[in-house]
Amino acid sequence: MIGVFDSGHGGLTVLRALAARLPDRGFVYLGDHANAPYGERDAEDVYNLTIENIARLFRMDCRLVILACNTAAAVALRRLQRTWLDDAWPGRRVLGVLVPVVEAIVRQPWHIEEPHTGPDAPSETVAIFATRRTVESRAYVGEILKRAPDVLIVQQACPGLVDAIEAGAPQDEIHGLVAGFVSKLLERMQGVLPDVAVLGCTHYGLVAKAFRDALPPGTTLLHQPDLVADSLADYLARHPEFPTDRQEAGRLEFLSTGDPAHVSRVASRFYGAAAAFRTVS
């Protein structure tokens, strides 16, 4: 089984894309709803909660976990890979949702960290909308500019947007919030228009239309779940140590640290189908 972890419901949009792209795999989804959202939490809290929940999935025999939370991936992934993972869980792997987005922008594989030069080197203007903690981490900025120094990046934190989406706020309220964040970003860009926009939180994909309506018509919106699904398919093809298991094909489990009845009621909006959660042990 492959584990998929998020602080709340947003990662269900990634799970949906993964299950569609990899029907021969089984997935266990874990949402830390009791502590969500992570976007306004202290970085150390995010790190500790992330490794605690990854360990839960490892104890359920998941040898590979996808961090389907941009905040956790931005704040915790590199640190846990360097200082915790190999010692605590040798042979296990954790992948994040930032990598496929960075690869799409810089147009080269993640393992190539040298600047992409030449006539086809990327030089777009990229707008990144994310939680406050993801913005402050500068994870997207650092990884993109390391590989594509000619890209212009402007970030915009969107405080309160995750809460509004989770609460099922009316469309006009959501559109108002998103329009305000886009307006702030465009103001700071002083007439330069973004070529590409990254919705750097898995929740934001649910309100992509609000971003599309508020952004200039020529701006390309990257769809993170599809990028993550394609990236995982490629990773698995290159790593035979994570073979398929016929008994697990198509199997889906939904776990939560919160109230499973409440979580299940909300989950269908994110997953696009019924998702019956149970309490994680």
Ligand code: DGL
Given for the second form:
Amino acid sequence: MIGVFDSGHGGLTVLRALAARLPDRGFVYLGDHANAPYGERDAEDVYNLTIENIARLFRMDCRLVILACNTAAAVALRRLQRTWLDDAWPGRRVLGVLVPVVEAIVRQPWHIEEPHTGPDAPSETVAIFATRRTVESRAYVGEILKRAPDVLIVQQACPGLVDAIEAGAPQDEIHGLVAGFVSKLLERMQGVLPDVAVLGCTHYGLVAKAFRDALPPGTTLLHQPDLVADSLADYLARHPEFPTDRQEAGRLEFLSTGDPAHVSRVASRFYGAAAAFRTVS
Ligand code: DGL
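Mind pulling up the form predicted in complex with the ligand next to the form predicted on its own we just looked at?
Full complex below, order starting with the chain above.
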């Protein structure tokens, strides 16, 4: 089984895309609802919670884990890959959700770090909506500008939005919050409109319609879950050490550190399908 981890409900947007794109695989979803949101926690805290939960999935025999949380990926992924993974869990792999988005914006594969130059060099204006911790990490900004220095990036933190989603807030409240963040970003852009918008928090994908409604009609909304699913399909095709297993095909398990009844209720509202969560052991 492939593990999918998020602080709470947000990674369900990624799980949905992964399950649709890779029907021959099985997935175990783990939400750390007891400790969500991560976006307002300090970086050390996010790191420790992230490795603790990835280890839980490894102990359940997931050899590959998708870190379906932008905050955890922005703050913890490089560090855990450099200092923890190979020593603690040799042969296991953790992939994040930033890389496929950066590749889509800079229009070149991740491993090419030199600036993309020439007539088709990207020069769009990109709006990134994310948690405060992701914005402060400047992970998106650094990785994009290294490869595409002509891109103009404007980030907007959206504090409180993850809490509202986790609490199952009504749609009009969510729409109001999102409209407020979009107008703050547009004010700071002083008349320049974003060509592309990134929902750089997997939770925001659950309320993508609110962003679509609030953004200018000409702004393209990148769909992170589809980009991640395509990227994982490509990775698996290149890595035969993670073979398919017929018994696992199509299997989905939902685990949480929080209250499974509440989590399942909120999940079915935002996920668009029933998701029966169990408490993780
Ligand atoms: N869904 C996560 C993200 O993509 C984390 C949100 C949070 O826990 O604050 O950033």
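Here, rigid core means the biggest group of C-alpha atoms that superpose within 1.5 Å across both forms. Numbering follows the first chain given and starts at 1. These figures come from a predicted structure and were not determined experimentally.
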Once the core is aligned, please say if the CA of D87 is shifted by at least 2 angstroms between the two forms. no
